[in-house]
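Here's a solo chain for you in structure tokens, the form predicted alone.
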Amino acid sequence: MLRFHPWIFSGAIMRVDGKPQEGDLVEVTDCAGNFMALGHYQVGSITVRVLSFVQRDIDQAFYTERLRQAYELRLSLGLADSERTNAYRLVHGEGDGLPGLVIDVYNGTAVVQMHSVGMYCDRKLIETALLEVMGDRLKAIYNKSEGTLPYKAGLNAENLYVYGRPESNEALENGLRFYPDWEKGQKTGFFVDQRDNRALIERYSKGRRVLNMFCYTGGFSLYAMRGGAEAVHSVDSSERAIELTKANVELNFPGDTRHAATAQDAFRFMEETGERFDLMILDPPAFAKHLNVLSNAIKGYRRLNTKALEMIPSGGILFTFSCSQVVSKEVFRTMVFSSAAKAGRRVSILHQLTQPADHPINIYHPEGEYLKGLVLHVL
């Protein structure tokens, strides 16, 4: 029974035929010939990305249709066209219906990641699909997938802008305001997968003393300050995100004299600081990004976080989360029982985490579902 996977991956095909080579559209049928889908070709385990389970045209109207549709359910979202908000992601991938793309809008520039070389080949079309849908509202764009792309496929990407360029760097995100670095930060230089999580620190800081880790540009310390914490400590290990934090700090909240920022390695800073924090944030990069390497990363969170749950004090908070794909919530969850079984803490979980609604997950794609959060009441 077709399960509408959008991947079909190498151990599942019976032959090829022809030469296919990666990017190129191709056709799949099953044993009797008969149409199952049409996708990108790649090398490696995922061989085909699934674009369509009918048969049509793989053109300039079918981007435009796409994009359209997730344009569509943004602006329904109400982060298409706010006053408050104008960072926000416009195409999640599979979750779109457009697998190995990935397109994130600040206020007017949208910066492409391409992750298949069948989606790179195609940027001509999706670069003009972007302009008809989204019109005057999209002032640049930015192509930055040099580094996301198969560097096995030769392709000689480079990160450019193809249309335009910015009226401006600064970028609005319920009411805060902050500077994304498209051209040079991670991922599309902001992490808009934690806005609604983001929003609930506030709620919890009041009065608090937050420690916010791997902050990289400091969104989770401008919620707490705003939220009335008493104080607010960021840590990254980076000197340019800590950088990056003091800019957006100071952006929002010129002169305040409640926030400090430290460029340290994470498990050197909760070990040396005297400090105590009752409101705790642990947003790690992905310790694991593929499954060989699943007991490690999970060794990495569960020694991270027995840590937090060691330094914490009675009656304190703590936002626990990964973005590793390949870390199950299930898996997630009970690496947090270990850690809290290992630190003695009585734990009550206070809030189960997610990605935000412009980050769907294709009901078909269970993959697509990677930030996983925990909010922690600790005694």
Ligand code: SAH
Given for the second form:
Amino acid sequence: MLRFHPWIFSGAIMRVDGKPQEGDLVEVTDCAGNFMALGHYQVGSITVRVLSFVQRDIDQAFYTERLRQAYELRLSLGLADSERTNAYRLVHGEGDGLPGLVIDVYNGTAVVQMHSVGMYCDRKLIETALLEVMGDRLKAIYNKSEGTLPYKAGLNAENLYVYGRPESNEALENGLRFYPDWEKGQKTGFFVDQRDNRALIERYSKGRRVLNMFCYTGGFSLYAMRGGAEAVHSVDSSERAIELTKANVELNFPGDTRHAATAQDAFRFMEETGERFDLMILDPPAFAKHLNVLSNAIKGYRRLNTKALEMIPSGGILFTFSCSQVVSKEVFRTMVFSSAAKAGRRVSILHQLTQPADHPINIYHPEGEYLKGLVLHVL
Ligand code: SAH
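Rather than the form predicted alone that you just supplied, could I have the structure of the form predicted in complex with the named molecule?
Next comes the full complex, and the chain you just saw is listed first.
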């Protein structure tokens, strides 16, 4: 039985016919020569990223169809034509049947990131598909693949507008305004994957003193403020992130003195602060990008969570996340369990969080489930 996993690893390949170049479209067959899949060839441990398990042309019609399916899903999720939210993920790689491609949309600007040479070679087809599918709703396309393509491929891709120019870089998420910075910011400029989890923070914020650790553009802080927090402190080691957070707070809550922001290392801040926080958010960067550094990453997560669980007063709420693909839900939960035991606190799980529906997980590709979070009640 075929398991439809969209990656074919080098170890599973018996023979390569011809001399495919990175990015070429290749056909995969079984030992008897029967067709199995079509995909982009890569140099590395993932040798083929599968585009189709049926024989078909990978042409304009293919990309337009996949993009249309992706767009229709976002319309049915109430994201692509909403008055309150105009920032969403339109294409989430394997989850949308397009491995190696990520597209986030911010108020009509599509920010495209290609992670494979094959997708980069097909960029014109993808741009045309975006225009066909989104029509007037598409104002600009920014290709931001310089930092995401395999360095060794030597493509010298530049980040640039390939269609139109945005009217503004202001976007909306659940009625809150912010400036995503796709030209200079991390990833595509904003973390749209925390949208639903931010909305949950809003419900817990009333009257609380909130620490938004690893705040980046301050997304969680905006929701906490709207939810009636007594005070919100945003912390990030990057000065630029703190500037972006302040600009976003000012855009929504001009002159609001409940917000403070500090550019400092997370561990140092938690060691040195005398402030008391009864709602804490820990949303660190992926400590582990590869399996070989997993155990160090887990130590890092454990240290962070232990410190937070030691600091938080009785009755406090901790939102804790990991966005490392290689840290499974089970491993994450075991890590939080041992942090709780080390801190010696009574802890219960209130919510188990994941990524939102515009970051779908291909059922044959469990690796696509990268974001996990727990909401803890601490006594
Ligand atoms: N919570 C954010 C996303 C966090 S991304 C959101 O909702 O948008 C991770 C952030 O952690 C980045 O902004 C990065 O600058 C910051 N960071 C990385 N290492 C850090 C450290 N040691 N201390 C504090 N912040 C750190």
